[in-house]
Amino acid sequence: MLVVGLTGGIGSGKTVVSDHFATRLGVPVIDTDLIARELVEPGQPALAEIATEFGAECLDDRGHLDRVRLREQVFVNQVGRRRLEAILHPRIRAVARQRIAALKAPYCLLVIPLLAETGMTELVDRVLVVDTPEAEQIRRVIARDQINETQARRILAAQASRAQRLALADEVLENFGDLAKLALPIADLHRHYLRLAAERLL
């Protein structure tokens, strides 16, 4: 099976365009985020590893991830976020293999938000980028968590840049504001990965 990585900056669109391939397209979607939340529920390990690592202030008083709390100390301190990763990420790239293996369909999209910055690479055949304007992405973020400008900015420093995610871009797709405008866009790289799932099975 043809696996795509769909990849951007935080705010790009990457949550509006992966929901377009899955309830109007039918394109099975495995969205390493989510993976992510399923990890640090209440009883997992991770979870556990992470209130050791940054201690018991991470949690709050259920026992849940604090993630505004561990956001602070990770996006501060690039220690913290290495550790963090190698927390998560070995487990992340476990849970998405095994749910690629279990798919039956021509591709799927494999939702990865940090593609530039984990080296997940090796999950995917191609790279699909959501490509938005640095200014857009600040101001859909300040607007969806609530935060200011200084934290919005400070969350994109710690992210790839625009650049280097366009250079493991196979394909682009543009969003820069009008959401409608996407459809057309995505019903052609359906049928582009189509064909590309087709020609492997010649």
Given for the second form:
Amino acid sequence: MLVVGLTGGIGSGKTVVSDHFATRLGVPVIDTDLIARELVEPGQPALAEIATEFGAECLDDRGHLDRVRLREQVFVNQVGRRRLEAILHPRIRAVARQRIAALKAPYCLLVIPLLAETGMTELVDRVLVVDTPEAEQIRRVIARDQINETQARRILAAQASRAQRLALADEVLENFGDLAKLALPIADLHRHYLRLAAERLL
Ligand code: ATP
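Pass me the form predicted in complex with ligand ATP as well; I've looked at the form predicted alone already.
The next block holds the full complex; its first chain is the one shown before.
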């Protein structure tokens, strides 16, 4: 199956776009962020490894991952971040591969928000970048997440830049106009991916 990796910065519109592919065009969507969340549910081996590595204070009193505490530990230094990635990324890759293998469709979308940061490109055949100017990303996340501009800028600064993401793109979907205007370019991309998927079978 052709695997299209869908990425984009925070607030670029990945969810809006992947929902459109899924609900209007019937394309299967696998989201690596959701896989990551499942992997750290109570009882999962990855959660036990995180608690061993970063201390039991990363868990709340019900045994769930306390993301804020973990983030404090992990983002203070590169080493912590790498240790967390070493626990999660091989598992995310394995689950994503299993789920892709279980699908029956010409192509699927694999949503990898941090594709440019994590180098998970080996999971995908194509990279589709949802592209939005930074000023627009900031406006959207302030409106959606009720954070202030400084916080929004800090999150953007911690992510790959727009140019770094675009450098990985096979296809780019511009999402900085009216939402209703996405339908046509998405339909074009759908036809393009169906054609590529059919060519692989020849
Ligand atoms: P995150 O990385 O934070 O998960 P995302 O890339 O999945 O974000 P969305 O959640 O799809 O982004 O979009 C961010 C916000 O911007 C949402 O509230 C969405 O409704 C809005 N939005 C997305 N595209 C547009 C657009 N073209 N015009 C106006 N609002 C938009």
